[in-house]
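Just the one chain here, laid out as structure tokens, in the form predicted together with its partner chain.
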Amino acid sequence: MKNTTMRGLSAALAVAISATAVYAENIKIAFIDPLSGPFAATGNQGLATFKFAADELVNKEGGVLDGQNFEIVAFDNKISPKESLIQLQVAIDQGIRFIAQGNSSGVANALTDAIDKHNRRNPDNQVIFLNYAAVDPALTNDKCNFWHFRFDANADIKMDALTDVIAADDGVEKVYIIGQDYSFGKAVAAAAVKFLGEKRPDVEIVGNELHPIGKVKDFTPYARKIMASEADLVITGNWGADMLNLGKSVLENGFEGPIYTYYGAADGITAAFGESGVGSLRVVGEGQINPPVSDRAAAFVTGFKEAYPDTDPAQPRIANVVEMLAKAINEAGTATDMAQVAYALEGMEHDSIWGTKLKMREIDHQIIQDVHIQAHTDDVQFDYDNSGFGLKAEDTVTMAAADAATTCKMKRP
């Protein structure tokens, strides 16, 4: 990251522009995510995965086009929309054409909007937005645009897969839904109500509530309510400290059923749950780490852990981002004409290193892939947080929500 020092300075103050010339043959991807502050652990983990995937999957294989390498340039957005827009401008000034971001749908909303405007206002230096983790459904529905590509399954798709698994369990009678009070938490709750109503109208939703995001110190009262409702299982979209504290509190106060989560692993969460989460905690997500699907996948994880022992490849889809981008650039035959690359990327089909087929839908730029329900267990080959515990795929929904409807009206240049 330190080698961005000189270039960052030059861009901000517009001196010594020639310093970037040394790296001119690299294709640069701007990684705009929190690298300092409370969400830095997740940001740094994504950055490490991007760097490793770019080296391992593209650069060591000979690069793209006529041997150009991928280079990941990190920008710290401090998880602030304002700061992200400043960093976006700095990245564009440095001649970077690919923007990767994932943490916080709020930031993703700001970026997709700004990138759309930038591309309309500056047709000769357009950029592409590689959204690798922001899962607010709106990004590929009402707010979709041609330059945005989402490589994660969105909140609706994940819930669709999750409710498939819940519906298959006849023992489930009562479900409790709890989430953070903001767009994503509400999207999760709405999707859960909708899909459960369709698939298992007999299941009773005994609780559906939102709590203030990042403000709850003690989740005990919520845990009491969940206990009092006699729910069989809990669904939550919580992340970060809210996930950890809710889960711990629920388990501590005697809940024994499964807790289905979106983000209940890695970045310290797996280690903190440890033994107590075994048998309860489930995580819905893509990218099967355990058991490894192939030698190649296992080698990727092993190599990653050697390079970055303190973090985990907990967002496996990043490997897909890098591979599919390389493929699109090769197909388009250019890394400068973004419209060509975007056209190559939409509709692309690809075989992921994680064993699933991938398809980037043309109508809304939402990727379709296998979604797994994974259990928190110590029966794993690759653990998280070096804790001995990790995630193991239990159920798989193949090509989840491949024909889901979208409200996206894509405008193409």
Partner chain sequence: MELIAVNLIDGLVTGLLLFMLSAGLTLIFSMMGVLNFAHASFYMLGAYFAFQISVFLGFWMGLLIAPVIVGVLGALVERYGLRRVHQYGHVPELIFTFGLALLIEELVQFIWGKSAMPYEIPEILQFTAFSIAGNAIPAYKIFMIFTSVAIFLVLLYILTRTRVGLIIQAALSYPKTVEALGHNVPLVFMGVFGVGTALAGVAGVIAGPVLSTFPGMAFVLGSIVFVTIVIGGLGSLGGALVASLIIGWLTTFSKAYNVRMEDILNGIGFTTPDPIWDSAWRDLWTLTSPQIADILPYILMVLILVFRPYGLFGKRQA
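What we label the rigid core is the largest C-alpha set whose atoms superpose within 1.5 Å from one form to the other. Positions refer to the first chain, counted from 1. None of the values given here were measured: they were computed from a predicted structure. First, how it differs from the form predicted alone.
After superposition on the rigid core, displacement of the C-alpha of R97 between the two forms stays below 2 Å. Shown in the overlay between the two forms, fitted on the rigid core, is a CA shift at G279 smaller than 2 Å.
Core-aligned CA deviation for K143 between the two forms: less than 2 Å.
For comparison with the form predicted together with its partner chain, provide the form predicted alone.
Excluded here are partners and other molecules; the one chain stands alone.
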């Protein structure tokens, strides 16, 4: 009788321990981005930021629900939409319910379609798409869906802010637009033409061309076209190696005007430009690193640079993704009912670590936030690439495009 009782108690204890272990299992976030190839630096920098933000902003604060931690699981998509879909299925097969991606709107378009279809076919195994950097406007317009949330300002929002600054400069008469030949590059070009036409119809667009993404090694022919056009400034949505190589070629060929970019910083870009980028490079984006908006923001950047001395928190919106997801899970009271987490995310208002209000717009799941025009300079507290140079906010558009129209017609579960 005694042995039977002891065996019963042991079995009950084992079940209790097992249940506790299952309950406390980490909440995994699949990070699907390039970790090899020409855009690996950008992908690895994003991965480091996700890991640091998860640890510093959630796990060290006690996690979510009853002590569950965030765990970032990396998947290399090699910047390929096809490979991304394979990695998406691998992540889903591993039981991961949150998918983070940002590099390449072409990839984001493939993922959002696949996730929407998967969720309709598998109502008991749904996932949420956390888009932290893919800014093709279509993703929150005609291609919007309930499971997709964008935490970056889209290409139109950024261009609207950028052209406000350009339009105020009476010295601008000629503009050259150049970008990568895929959905995002095309969106940047279309937005530049649209907003410049509305705000400064007197400005002449003297060049508007696209080049193959990730395949051009020598941008000299493009730089010579820009010089021959006598453009006063250049606008480009290029990122990664394409941004670095285009910018260097343009400056080496003697261009002296401003180069307005979406991603002209960090990942070796800031160090490569150094002094030559001062007075030339401008970056439009969210999240003010310099000057720091608070001691908390400064501590985050300092801690990141200590943990990852060879990279930088150049995508500050990732901290917003992590904090808002944790908040949504806590408000929903679940990390497994994706519909409830999504309903908690949409419409959410949040005070960003970067000193601005955030609003995840209900109608299209496009985040609304401050957008900054930042200059490449050595007058910074926090540099990029350990170069002594970084970005400093010069102009700010508060809650940019808060009332902008959208063509999104979202179907909710």
